[in-house]
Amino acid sequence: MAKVGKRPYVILSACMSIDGKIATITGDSRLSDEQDFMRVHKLRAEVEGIMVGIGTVLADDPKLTVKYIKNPKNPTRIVVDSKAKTPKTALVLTYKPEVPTIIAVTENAPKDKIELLKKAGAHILFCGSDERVDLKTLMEKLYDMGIRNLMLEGGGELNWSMIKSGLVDEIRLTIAPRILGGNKAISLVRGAGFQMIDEAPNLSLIDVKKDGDYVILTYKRI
């Protein structure tokens, strides 16, 4: 993984039906099959961090561990959360508890339910003082603090931000063959979007594989 200055250096990780939806309009988002949780899991116990947003918490409460894989280290879990709203009974708080947890909040969250949180593990960073966290401003934390590479298990919504902020250095997409359809189902990438071509970010598709059914591809940022 390249060097990208005082920041780690960002993949974003997923599985995406045909039509780029990871969730149907119900947030099912079972579309990986166990080679493709084998290679999200091998990743997760290559980089030191792992981050999701709320969304993901309060709708899957995942574990953000690593299993598969023998005697693992398992990576700093990181949510992005502006107003703290993380249950302290969250799988990424009481699932080995001796995992950290990093909850990136904004100086308006809640005082009490930062408590409740400090109260049940977790470290809190407190990154700008806007509606949401400022991601530049974590990225920056989380380097100080030793986490050089992190993986993004992002929804929409955090995708969206961290692409739009060009904190996302590579993406691995894994491409599952289904055809998901809906105009409120989750897509990869959600937020107001870009408004001219020339302002996305630049990709070099730089990996190609076929896994059965599936196709996985790996871009890295020009």
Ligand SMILES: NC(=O)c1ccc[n+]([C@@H]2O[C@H](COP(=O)([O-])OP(=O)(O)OC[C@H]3O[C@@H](n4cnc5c(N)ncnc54)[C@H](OP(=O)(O)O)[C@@H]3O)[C@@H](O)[C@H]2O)c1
Second form
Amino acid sequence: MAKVGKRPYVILSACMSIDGKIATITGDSRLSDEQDFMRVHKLRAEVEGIMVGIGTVLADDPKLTVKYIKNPKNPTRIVVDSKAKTPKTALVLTYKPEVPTIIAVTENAPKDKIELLKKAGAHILFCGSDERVDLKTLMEKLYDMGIRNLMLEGGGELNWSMIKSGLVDEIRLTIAPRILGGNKAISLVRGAGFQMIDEAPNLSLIDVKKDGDYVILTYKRI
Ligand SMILES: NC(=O)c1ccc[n+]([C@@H]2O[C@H](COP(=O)([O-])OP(=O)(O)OC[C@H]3O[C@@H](n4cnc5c(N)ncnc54)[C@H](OP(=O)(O)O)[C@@H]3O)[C@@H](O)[C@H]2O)c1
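Now that you have shown the form predicted on its own, what about the form predicted in complex with the named molecule?
In what comes next, the whole complex appears, and the chain from above leads the way.
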């Protein structure tokens, strides 16, 4: 993985439907097949960090550890959670507690919640005092902690902010043979969106693979 200055190299990884959704209107996100899970877990074993937004933790309660691989090295888990809303019972804290979990919050996060998360084993990183976690600060702090590459596993809101901030270097996207529809179903990238095509990042298509009815695309930032 290439070096990108004093921040980790970021790979956005997701499985989306043909119509660009990563979950249904009810939040069901089980789009991957077994092969896709194996690809995702192989990548998890290769990176030093794996990052999600609090929306994904609350919707899916993921473990964010590596499966399918013998004696894997688990990456550090990172949850972007401005207000320290991560439940102390969340699997990112209780499952394999020996795997480190960082919760990135703002200076305004409630102190009592932060104390609870610390007691539950989380390492807290304060990133700015705005409404939301300052992602550039977070990337610098992760780099200073020795994390040189990380996998961004969504969801849509965090994907948008990371892309908007120019912090995504590579995208590994699986397209599942499904059409989900729904105005409120979560897209790969949510947020305010770009106004004009010229503002949107232009990517280079590096690889295309077909796996049964699934398509795997790899893009890199130009
Ligand atoms: N198919 C897939 O590959 C896949 C992968 C991952 C997730 N998903 C699905 O995606 C859905 C969750 O996506 P989501 O868009 O609702 O939530 P999300 O992106 O997981 O989390 C968004 C939340 O992160 C917090 N946050 C803190 N700082 C932020 C910043 N600078 N920018 C953006 N967010 C920041 C915000 O909450 P606070 O303001 O409270 O901090 C924000 O609401 C779930 O249904 C999940 O199943 C699917």
